[in-house]
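Only one chain is given next, in structure tokens, and it is the form predicted on its own.
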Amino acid sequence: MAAVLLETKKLTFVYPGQPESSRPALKEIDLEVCAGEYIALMGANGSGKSTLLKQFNALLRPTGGAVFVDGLSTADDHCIPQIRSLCGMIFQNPDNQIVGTTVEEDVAFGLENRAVPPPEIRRRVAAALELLGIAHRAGFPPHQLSGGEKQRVALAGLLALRPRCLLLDEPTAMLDPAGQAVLLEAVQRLNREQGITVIQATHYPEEAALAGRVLLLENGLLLKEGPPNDILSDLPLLRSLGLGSTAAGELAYLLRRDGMPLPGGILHNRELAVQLCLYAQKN
């Protein structure tokens, strides 16, 4: 079994300036994330997804309870640089993270701040750009790139720093379908081939279905967790939270409700097509 990389113990967080009587943004969350996991965070706006992500690289720190990253407490100021080198974060809008005048300068920015020797910077920048399929954009100004390419530049900047965990805060929210597909494929490949831990906040059930585990948040509480087939098949619960399943999951649920004996846990179009063919052959 993989070692625990991230852990929260009774994690509670209240934003500064909020009245003591206000609802915490996070409330008594107990969670373990093993190295190499791919986790999706789902929940309505205000459920605590972004707040939880920011706890893992100490952009926010607990009001109550504790957060540990590879055994390091985010409450310890001396551990913050190491924690942030372990956990890199990407936000919805890549323009908020891009600072270089060219793509390669932007990817090199974090390495330069860490005083990495120039030859090593060049090697890491080239490797990250090649891995994400944007080496041909190295000399381009970032403002000339598409949204999907900008997100890959932001991701390349993190990969050059060699984090063990990627924290993705709705990274595809501002991308078109083609850009979404390219970015998600890159993230899945990094998780699968390099064992990088991924925690992705998303509103899209199709993205959550790609994860190994889904965490469902509501009003700062960890309401339910489990494999995507379990969480995304619970349509009554999802709808009560203003969420939904994949298109195939929604259709399978409706067909089962109308009496078709389909197995549970169907989330993908191919799965549904196979089951419908089997049903047709038997009837």
Second form
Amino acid sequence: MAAVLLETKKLTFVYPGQPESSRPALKEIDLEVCAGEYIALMGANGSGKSTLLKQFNALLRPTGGAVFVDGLSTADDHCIPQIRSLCGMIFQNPDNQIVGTTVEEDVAFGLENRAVPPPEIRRRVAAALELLGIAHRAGFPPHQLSGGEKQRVALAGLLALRPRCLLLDEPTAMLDPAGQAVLLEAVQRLNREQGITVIQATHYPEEAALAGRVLLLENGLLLKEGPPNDILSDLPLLRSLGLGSTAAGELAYLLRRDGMPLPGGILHNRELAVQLCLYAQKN
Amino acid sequence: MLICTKKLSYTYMPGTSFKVEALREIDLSIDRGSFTVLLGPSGSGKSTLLQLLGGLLRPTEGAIFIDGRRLQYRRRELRELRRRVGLVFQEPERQFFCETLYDEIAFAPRNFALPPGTVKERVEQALQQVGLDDPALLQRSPFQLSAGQQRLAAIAAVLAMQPRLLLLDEPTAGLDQAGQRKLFALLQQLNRRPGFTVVVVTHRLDRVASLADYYLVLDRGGLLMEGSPGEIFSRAEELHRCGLSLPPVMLLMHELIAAGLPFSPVLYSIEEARREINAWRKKVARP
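I have the form predicted on its own already, so could you send the form predicted together with its partner chain?
Let's see the whole complex now, leading with the same chain.
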């Protein structure tokens, strides 16, 4: 069992300015995330996905309970620089998170802020751009890049800081299909090859199906968690939350309801193809 | 409204070393009452085309014809165009600036100097159309609404002008599944009115595929394809080559077909797939 990297204990959060009596944005969340996990965070708009992500790099800090990142409490001011180096975050809209006048400069921003020596900055920036397949864009002004490329620039800026965990808030929402595929593939590879922990908020069941574990949030509560095959095949639950499953998951559920003997937990197109072929053989 | 373009071109910063040819010689037509989807990878010119159709940009070459008349960009013409064409930008709720939902929706009708009684009617109708007609919401700040409600309110602000053509740029980005469902139900309901045309830019085809009756596909500033869903999706290979994808249900059917199962490759909804597989099951089931 890998070591616990992120931990919340009865994490409760009420946004500042909200009356004490109002519903907290997060309520008594107990969660452990091991190093190297790939987690998808699902839930309706307003269920607390972004609020939870922001707790892990101390952009927000608990109003009740506690959050630990590699054993460091986000409530402790002295730990914050270290926590932010361990956990980096990217947001939905790539235009809101790019500050440099060239791609290279943007990726170097975090390193410069941390007073890393220039030769080391150059090495790390080049390596991060290379890893994400955007080295050929190094000297470009970011506004000339496609949305997918910009998102990879933002991701490269995080990677240059060598984080242990990536917090991704609907990173593909504004991207075209090719941009989505390249970004998701890069994230999966970082998780698989470098053991970087990933927590990704998403509205798209196809993306959640790629994760090792899915967390379902509802009104600030952690409602259910488990492997994608369990969580994403519980269609009645998903629908009651305003969510859905993958195309194969939805179709398999409906076919089962129509009386077709299919096993539970089908999420991927290939899985459904195999089951239908088996069905044809048996009959 | 029937829209045609002839050799429509748009170049940003023409005559400078920064010039970018966003659209080149586009000939297209959008029928009155159609539900048209505009597809294309990032940077293919989709947003530029929407802004040209909405009269916000003026072609650098070529022309737009509305109901057969060439748009001349006279003041009165543009005023009329802006009344009849509603343009919903990406993340339109970011443009909210009024203190109450009522004022937000009333902004355009007031701007067009409609009488106060008419303004009130328009606001009520628009909010009713999008399902936000709870009187308790009217005096609330638009920023207190949920993300899905904010998106619907932003569309209501456009509907208050009673447009005949609605242009939407990625209207579901960032919305949860329930929000997406609601938004497309609204577009379908608007499109059912005689002569109401909807043009949607989107990268996610799961919900729109069963509604759309016409597609335009842009690639690097040119019109790569236009036609019915059947015509477009039978050219899957070309779509794939320019970085586009099929609706998820079609990808699923392709996988089933590749496995040797006898299904149709062009289906637009999970329901159709369900019917087709159930019919197949009856055939293969042992008597």
